Amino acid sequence: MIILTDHLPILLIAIPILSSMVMVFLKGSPVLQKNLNVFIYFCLVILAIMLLQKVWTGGIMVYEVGEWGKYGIILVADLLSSGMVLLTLGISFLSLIYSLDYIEERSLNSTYHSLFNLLVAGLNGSFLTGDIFNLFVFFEVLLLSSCGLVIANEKVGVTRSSDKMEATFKYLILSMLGSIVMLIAVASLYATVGTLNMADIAVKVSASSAAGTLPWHVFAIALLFIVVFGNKAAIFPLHYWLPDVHPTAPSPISAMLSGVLIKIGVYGMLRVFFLIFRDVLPMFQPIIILMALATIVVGAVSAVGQTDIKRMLAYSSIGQIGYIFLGIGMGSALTIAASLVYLVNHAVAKSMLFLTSGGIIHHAGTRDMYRMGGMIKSAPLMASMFLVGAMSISGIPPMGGFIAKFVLFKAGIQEEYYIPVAIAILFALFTLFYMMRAWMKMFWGTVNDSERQGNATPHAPALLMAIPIIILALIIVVLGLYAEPLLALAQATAEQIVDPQPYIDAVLTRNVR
């Protein structure tokens, strides 16, 4: 008898892949295509909740695809990977609902659903794989699918197709270069230790380090992985693709890119450096901290100078990802837990802000904040929702972002990283400035001339666009008022990260299914 819960890891990857193929054959029945895909994602969210609950109560879950053990494909669900899968599917579900009324019908009914499903499959696969080469494979799946989604057309065509193609070209080229670097790193690691299983690699690297026979080029391989994951996360100086891609992508895809996709780099850094390279990690912590601080500064300063609402949010994402990497660079269980809390709050708040920006653009007919003004009367829902997101990103209570910043700064001070924390606090004030200024420009003051001339389209947002925004806003408030469950989960996850031995034992003793 097949027990569903025993096969959750493979189902969370296989269902999006299979549904991607099904969506191709349903192009002639758009209503069925939409309804079926929404139902599929509702089921996937339920499965993700079941997986996290199973891992939380029963420990790390290892799923062997085939009968090859550590030499075959292994899927591993621990608190980090299962939590990231749930976060991915929750945001994906809401972004998909939003897309149904935001994306232009021809794009929506042709390839959008198929590519969206492949993107989610790539994300889930990246989080769940226990094989470093398959991590590369899933990176390629999500890269190609996200490129196709960036050029999808919105119903309100404020972004030129040429801008979409230019941004996609930059994204594709830089990501391909990152893929080449990752392939070199993976091949070099395999040539050194003779295995691709991450738990097995960790054992062999640790044994070589303990024996004093660790090859010098392992340090170079670790540096290559910093480049790979730094490029995925868009940290300085590898951030140049993000300010073009996120603004030109349709708003639901911007929410996916900023809310989830750049977190792949965070996950990769946590998984590879605290599992495989944990014995040499102290050498790289100052590098990670320095890059994190530079990212915070560049993101905050660049966001201040923007007039395009989505470009401002894109630079904000760069700055905020720096805070997450700052906690990772500090390297203790306390700071990593704080980074995970920050990651969740940023994913929810920034996804909501990008979806809200879509509603604002839909209303105003422009992305230029300086051509807006006084929309608090004609778009009160968008005004209130953007304010909730802006308060969270800025770290104002009682929003979840306040808890995230508080625990990160507190953890940094307890670990005696006084100067990095001081720099982070200083540029948090920049975040407060540019987010509040954006809200004032768009919603406060007098109505802009463009609206008087009829260029804007004053109307209430469609229900399918409003519901996901409201749900995410409620989550932001709940995370601020009742943060204990998230804090407990983050602390337990961080303890698993800094002590990878249970992960290694679960994989190598082959307690599968």
Contents of the next structure:
Amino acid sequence: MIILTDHLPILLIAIPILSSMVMVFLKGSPVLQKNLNVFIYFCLVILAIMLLQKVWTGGIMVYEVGEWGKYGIILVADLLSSGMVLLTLGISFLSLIYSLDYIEERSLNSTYHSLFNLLVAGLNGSFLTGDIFNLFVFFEVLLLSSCGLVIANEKVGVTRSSDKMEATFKYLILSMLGSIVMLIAVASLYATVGTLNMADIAVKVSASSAAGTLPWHVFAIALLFIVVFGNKAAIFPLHYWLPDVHPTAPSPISAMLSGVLIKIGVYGMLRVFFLIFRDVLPMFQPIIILMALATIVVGAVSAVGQTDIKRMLAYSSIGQIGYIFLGIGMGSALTIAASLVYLVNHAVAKSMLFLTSGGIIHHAGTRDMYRMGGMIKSAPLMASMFLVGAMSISGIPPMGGFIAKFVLFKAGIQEEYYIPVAIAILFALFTLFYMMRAWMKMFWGTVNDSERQGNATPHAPALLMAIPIIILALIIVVLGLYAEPLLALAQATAEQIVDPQPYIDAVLTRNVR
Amino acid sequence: MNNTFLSLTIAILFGIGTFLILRRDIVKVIIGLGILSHAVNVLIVSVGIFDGTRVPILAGSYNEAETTGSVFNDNLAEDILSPVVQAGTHIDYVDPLVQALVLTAIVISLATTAFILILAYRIHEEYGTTDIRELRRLWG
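Got the form predicted alone; any chance of the form predicted together with its partner chain too?
Starting with the chain above, the whole complex follows.
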């Protein structure tokens, strides 16, 4: 047991990688493959809870891979990392259960499980690593595996495979450009400070900043990192790939992409800007706030004009990521805590909405909201669950989204950012409008679903598809009614982010050879 | 002088890559990405060239590190050669870390390029063209 708790960070990365290999060999026996993978994810969720609990009680945990001290790759689990890992594994566990019934048998049995494992390994690795080049490597791992997953087929084929190819092509090209930019930034950073360990870079950058000898190109590197993480998180000028990719992916993968994968950009922003560039951060705050506001406006306005339900949800993701970046841009402990609360709530609600939209699409046989209608009688579960998610995203009181929006706007007003908060509140009304309009279009009015339209046989949501949605809906309600634990966790995390000295000490006071 | 040529080479590679990425043919875009990633690889390697006395691994002064035993010492009898040179010695050496980084980057770009080439082939099958202007069924 002691061995287990000591090696938690590496286990969270190694188990998915190993099981992705095992899944390839188990191709011949699909039942075993499914059950084993679900069991593995159950274990991983428990490990993630143990990690968060250990970090919460015992402080930042540093794990050396090999014994090279700060020169080798180290894994660092602070509150932000371990919280994000828990969020990732929770959502991927539920998406996995959902996809057992949703994904077409052939896709599911051949490569789906191993790619899914690799995606989770990449996500966990990028959250846990303390080495900036290793972050790049894990970005590539999760990029390639997510491309493979976007192409997987659904049982009811509402998305043409040519659409999938086109979306994946755009996604892959833009992400590769992003990783090229990231490599340039990492190489320039290494040339400047001569180390790749993030804590070490932070010490050296702030030392040269205190001595007044900070070279000018550090600012350029910081801008490059804004491009990299902005590309991952799809903030305004770099968001064009997202509304193509997220709707064409099968719904459980859309849930993973929208729920967790775009949060990688947020995590990277928090890690890099509040650790490495914290001395030059005030210069970039206005840029981040401006981009966040532009993202909110573009996301909200574009979502209003959509007829495709998943495309509308994807644009809504863009808008919501803008709110998270708004909190980061304001840059105090309060606003960062608020944006972390927002991040968790958005991850849960949006993955739940994407899973629900999968059920709705399979029920109606189309993705066009205007060709659906009156489904409240024939699909009552999906109707109520979509309403819960829509209420949470648009911030109506009993749900978690209300707490998130309230905390964010309150923190913004306390920090005296009146105009950005006013704009954000104005466009939150847009969210309410498009979410409720979508719900009314699909579930009220004259009955118009696949049985009436006489096309493909509907795929009734089985228990495996209903359970994850119900669990996520319960989490949303609990986050709204009993938000204190999350708020306390977010507050502690934000304090760790704003004052990175404990992180630096924990990493650098290891035995250095 | 060498540095000038190296910088020029990297700059030209970046230029060619960017030019190709802006072409309208999918295959040209992919070739452009390949050239860009190799430009980045050359950039990373060029980061590791030192012509001074910067010690890559050692923090603090050499003597201090030697007394604390944190430095390898030459032991010719056992064929152990120290990777760290005396502070103050003028020597040209290459940082080994960046080469490890470049190896990783090359392998990753190989994998992504292979994937994207297969994707381009499938797109050609589906659309019957490699013209990027035809890939407009989804509007951003």
